[in-house]
Partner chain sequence: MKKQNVLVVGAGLAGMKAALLLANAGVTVYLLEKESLIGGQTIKFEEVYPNMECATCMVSPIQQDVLQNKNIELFLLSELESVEGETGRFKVKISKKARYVSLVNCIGCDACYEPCPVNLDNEFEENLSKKKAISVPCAGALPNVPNIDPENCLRLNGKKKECKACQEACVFDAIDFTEKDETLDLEVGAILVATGFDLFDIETLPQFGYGKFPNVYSAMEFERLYAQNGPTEGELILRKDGDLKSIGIIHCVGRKEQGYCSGVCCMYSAKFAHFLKHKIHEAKIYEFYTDLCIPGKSHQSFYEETRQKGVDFIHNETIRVESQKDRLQITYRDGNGSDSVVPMDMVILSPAMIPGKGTEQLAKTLGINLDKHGFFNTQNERLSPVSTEREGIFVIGCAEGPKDIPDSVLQAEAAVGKILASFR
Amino acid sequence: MNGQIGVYICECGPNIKDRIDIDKVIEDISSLGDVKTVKRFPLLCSNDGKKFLEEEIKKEDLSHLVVAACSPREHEKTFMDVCEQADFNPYLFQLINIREHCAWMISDKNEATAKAIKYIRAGIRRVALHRPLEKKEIESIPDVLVIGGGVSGLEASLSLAGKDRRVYLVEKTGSLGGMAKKLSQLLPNQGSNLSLIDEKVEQVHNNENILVSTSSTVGDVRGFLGNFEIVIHTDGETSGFRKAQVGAIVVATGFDVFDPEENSQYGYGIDNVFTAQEFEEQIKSGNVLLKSGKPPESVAIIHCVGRKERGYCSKVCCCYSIKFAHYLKDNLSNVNVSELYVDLCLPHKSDQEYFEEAKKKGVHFVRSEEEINVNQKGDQIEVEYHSEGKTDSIVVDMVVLAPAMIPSGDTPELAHLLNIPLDKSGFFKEIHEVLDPISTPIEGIYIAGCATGPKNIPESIVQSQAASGKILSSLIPGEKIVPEVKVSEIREEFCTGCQTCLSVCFYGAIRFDSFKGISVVNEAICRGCGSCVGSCPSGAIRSKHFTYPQLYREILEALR
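That one chain, whose sequence was just given, in the form predicted together with its partner chain:
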């Protein structure tokens, strides 16, 4: 090739200048073919330095640019911006780190110089094979599909819908409100009053930008951020299907509860043993009664039902069990209430006070191990538990079981449809548990509320608002989206159609074209991680900015 490579060495004040013999570097590099010019500058990241570089790119009519300076973490973006300023494709530029990797690491100046030369030579060999990569812009649709009409789905719909953004809200049951509608009341720190949920349902129904489909499911989803095509199936009286295009999807499919019948030790099936959900209904009806029609004189509330089977703490049961105890103490005179817990999980700042108030009302809190046995004893129920190495028991009229929250039944099916992963507990898996807890590997698909794991109502609302934050920030009506530039490409002539790449792609960016018998990368979805490149047995896949020849020449030169 007849390259016109420009090489610029930053002195970085004394940092590089004093520890690397830059003149020697220039002398060595200048002798290489395709190198048009090699120059030094006191500080390339300074305003003077950036201006100098911009002028050089134009004046020297460079084909490629190499800057030998600091870590790419520090200034790669700075110099890429300079390239754009100079109308020079930034992918024709390579930054070589001779500061952190050479000057600061090696005390012997000759050795540091030799290493810097090697690195720069390798960079020159690599950059010579760089091709210009162009940013693409894709039209996007601002509308959003929300799956699930519980608290999370309602909140997401309300915060997303607007005059320039329509929301399709799909709910599988016949009405909105989800699990929260089944509660007797909310916790005091959530405002107690359930009418808040009804208000949200009403707001959704009154919002002309939210198209609600109840008794409906999502039948098909194809596409990517900004451009999903969806099909909504509706059963019942208005049976039929609706096709729509949306830019993003919020999955808010909620949770189910552990079935205590799975383990006979909890005694579910014995008269007067109820689940928390059944007990909520009793409170709602205003009649907490035994099968005999009499009010209970003693109640045991058993926490952590299903915790050991499921392998996690559901976070909300301690607080709602305390809510039950408050209700019983406030509404039934002389009732004896015991709470059997493994550990009290009271992580919100107002939870402990709620617990202490219950204690003051005379509720017994009994620490027990997970092994609990519930058995009939005459008309009553015996609860046997173990604590601090001892076995003990209490006899009560009524038992309330607080079961673990588990993934809602249709989760696996939906995960398959959306091509998003599940975690080991069967909930939807977030892309990063710590830093990005509502995103999935598929850009534009978010998960909110209990679909990712047990949480309380305020936390579910926060998740929905967070999903809105992500969507409102990235899908702006009238603005185009710019996908990753450094993506993979599959060369048709080499692809054997083995589909190994499909199994390694974390982002669902590759599909199989069964007509041609080859794999195809969707560049709008690919994020350029390179997993497919490494997995391809026939070498058909190329990462656009990390091609085998580029890497080979770079390594060859570095090892020479």
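I would like to compare: after the form predicted together with its partner chain, may I see the structure of the form predicted on its own?
Since only the chain itself is given, any partners or molecules it might have are not part of what comes next.
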């Protein structure tokens, strides 16, 4: 191996060249016995720089490669691609960050140069122990399982289904459409009527590439991106189960609503106290009536029901409560409408105009500083609230409660089945709320719509399209997939069979071989996080490309 390591230093324009004495670095590194060549280049990540590096790898016949440049996060893949272009195993390469860690951190040029030399030496010592790793291609299945037949599930199914991709749509109720089908009308920024939902349901039923299973649940899921085995259980007249294979899963299980009976202060159970869902049904029927059969002359709409108990705002309740007020004012002559809220949430620009229009129609908006209490008062209902430091009340004929959106009832069970986490509110937890709101830690399983938290219909549709886009770009019919290469491996001779690794493996990539009495890593599922490596009491597990000797050599040299 002596004399076969190539070291290439990027000037990065003035970023490294002006802050580090590169000539001094070259002089020092050239004296090392394992180093065959040390060269500099103005900008290695440029097209000219990549071409130069590729030609150098071939010309110098290198065994290992070290590039001293910028952050691996920024250009490690760039240089690994160059290695592959040169028919050089990319895992025999090491990128050393002398820009962020030296040039940009240390103002003194001599100190920055000395630090860069240490880091490059450390990289050379480490890379000498690198072994070539080979990528393995595996067959993948382009079909997709969509769990949930609401707006998000419908959108995902229609976006994904095609000539070469079948979608298994599983809905636990007897029909498609979810909560949206129960609405009387959509909000102004969501469309003029509910034909949007009906059209999507019809399109799904008419699509021969979408297999719909209503009154059904997912009973079992095993596998990984490109190769999941699923079992679908169906109840009713066609009860039984179906096995299928899919490459990805979209979880679009929607939401349930807070039960106001959990807190007696809301008065649910008193005559003429309705939930928003019950009031939607009245609007749909065209008959907003009291239990006596008469139309109400006064209505109180109470926001934020269950918000304190759940610990979050449901985002959409204020807007649909204003929708109720518009309906009452437009359809019942001389009705007095009051809206009582703790905090008013109007997230979109058009919502403010909608709110102002309601006020112009005579809707009274009252902010309560504390809890709102609902009690029977003769044939009517008294709503007590706290405003401007004093307690006040109104007496009305009807009360409409706007309950919080909560996770679907089977969310914990499904999270356990799929091995994906929940957030502190009980919804499915995304990788990152802003940067990656539809991915889970399990590659190939995506979440969309209100399964991740309260959303309106347009937001749910956009999330479903984003999840579909991820799948369409990663599972291309006829193409194989390449799993992670830098995975964990278990040395059988050292494994004691304690199974500690099984309990810490978040991806479910490790199983216990009872015949041999050892743990075994499924490399197609492993993501190389290293949790099992750190937890193994016998030291039987190591991470490829991050072995103890490699890390020890690197750290020892850096600390000299």
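All of these numbers come straight from a predicted model, not from anything done at the bench. The term rigid core refers to the most C-alpha atoms you can superpose between the two forms while keeping them within 1.5 Å. Residue numbers count along the first chain shown, from 1.
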| property | result |
| --- | --- |
| Rigid-body membership between these two forms: Pro477 with Asp513 | no |
| Relative rigid-part rotation, degrees, compared between these two forms | 11 |
| Core-fitted comparison between these two forms - CA shift at Cys83, Å | 2.8 |
